[in-house]
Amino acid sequence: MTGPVDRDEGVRRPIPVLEVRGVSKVFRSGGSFGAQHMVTAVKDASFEIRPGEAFGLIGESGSGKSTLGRLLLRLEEPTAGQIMFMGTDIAHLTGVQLRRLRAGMQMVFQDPFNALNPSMTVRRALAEPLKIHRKLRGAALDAEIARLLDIVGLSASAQGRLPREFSGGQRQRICLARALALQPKLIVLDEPTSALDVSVQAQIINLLVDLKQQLNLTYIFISHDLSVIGQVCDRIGVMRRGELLEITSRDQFIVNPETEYARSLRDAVPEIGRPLPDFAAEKAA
């Protein structure tokens, strides 16, 4: 099995939350006269995510980073390879076994306008997973919903409102609260700020940094924007044409990327590492 060398090797490693071993994804589509076309979206990807770590996946559009994120949660089926979540290979699990593990893995999607059911109030969107998976009822349910909204910067009065009553940044906060509801071991964030205005992007990024510190979150942050990745991630994986070219610490990436492609990404963002503006959080009335 081939793959990039992880250059952050001087630290004693705890048991990984996620281990990816030689994962590939080939899409097949029909062509003229019955011929099939095969496109390799992800090729032999291997890496691991440690507890409490924010791991960034960076690459241009079409590099395979979003497909890889979906493979990790089995939203897409891998063509080959192993995906070890908390020591269990989920690449080949089905049915009840897969559903049991899925509660520990959550995803926040790019578009907060389509990620929420338009007819479901905020309270219902948060209450359903809490009732089903954590068996909360009554006062305990009320308290947990209020807590989740508070930690993402929304007031308890947001509970009775529908998604259309919120801005894009507020909707993404609701999506984060929903992802946190099941106390997941891993969250995959797929371009979670790209659909938002710049000032709102900064709010969400600051929130993610705070939540990582408060809750010891483990997450994968997928983006084409290195300036964003550089603010929130401990390590960075660089993807191009379906391949992971390089995995390194954030600081090492800034100082000395290994590959020419990674250097071109780094050099295109001269202010990587510049602190984000401390915009006041959007609060729902």
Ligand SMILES: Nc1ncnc2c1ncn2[C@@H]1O[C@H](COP(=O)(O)OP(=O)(O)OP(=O)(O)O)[C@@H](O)[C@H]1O
Second form
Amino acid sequence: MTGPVDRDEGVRRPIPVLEVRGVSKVFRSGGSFGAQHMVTAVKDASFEIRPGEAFGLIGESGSGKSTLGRLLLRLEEPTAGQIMFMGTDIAHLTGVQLRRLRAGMQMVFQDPFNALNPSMTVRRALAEPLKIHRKLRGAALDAEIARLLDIVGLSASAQGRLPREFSGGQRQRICLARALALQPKLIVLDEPTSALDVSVQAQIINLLVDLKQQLNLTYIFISHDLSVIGQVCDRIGVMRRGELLEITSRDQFIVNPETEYARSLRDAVPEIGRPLPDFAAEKAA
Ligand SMILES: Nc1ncnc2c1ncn2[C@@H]1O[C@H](COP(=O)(O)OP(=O)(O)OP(=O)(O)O)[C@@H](O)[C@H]1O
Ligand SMILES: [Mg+2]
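Output block for the form predicted together with this ligand, input the form predicted on its own:
Full assembly next; the chain just shown is listed first.
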């Protein structure tokens, strides 16, 4: 393994891509007549992500998954705690450094319809980050756009088209290509398939699994769909009411979750851990 290492335990281990220490987020919601109430969306969360890992964040609606994801990119400011990205505390980054952080940590959202600028062709959507962050021009730019479209399974002819000319699944492929354009160290996927038809969901999940293997990507995958998490993730963090209750390996989660709550989630999804239909069909053929 190349790249930065720490020697804290006398062993050469890669520095975590991300270290989250005691992070909390309290929202103050303004009620009528000045009445305010506080919502603790994330409560004292700590975890780390190692290079090449796929970390799944699960939990019921409102448990704080998206807020935690947004805190990592500094789309929200934490009320307490510390977030280190590639060994740097992100709290005080401004200007160029903050832009670099956001390039290094890409987020892919649930709704590919809103995530793309409707008046921008695919070529422009991909060319902009490549020009700004990677300074590509001319033939090198053309080649990289073609490569990105190819690895997400879109044809080169997609370049001249607008987002509305694509299906939901294809749009999510465009969003992925755009995220990959920046060669991010970490990709935060927030329910990336839940707005898609079930058959398309499986295709996108398979693509995510393939891309992770091909490019050694590091994911945080947010979902309340455990069967999806089971396909993609090596480790799983279980959230409930803002708290990160339990962090386990996927295999441990399947055979023996620690908490009662995690067990109830697992028991509700008997198919967790089974391969996707596409994989099964390929093997049977
Ligand atoms: N900007 C905000 N202002 C006030 N409260 C907020 C804000 N964003 C989130 N919350 C509250 O924080 C809590 C966690 O919300 P969050 O969106 O992180 O949950 P989630 O786990 O992503 O849910 P879902 O599965 O439905 O996407 C909820 O109670 C939500 O209402
Ligand atoms: Mg959410």
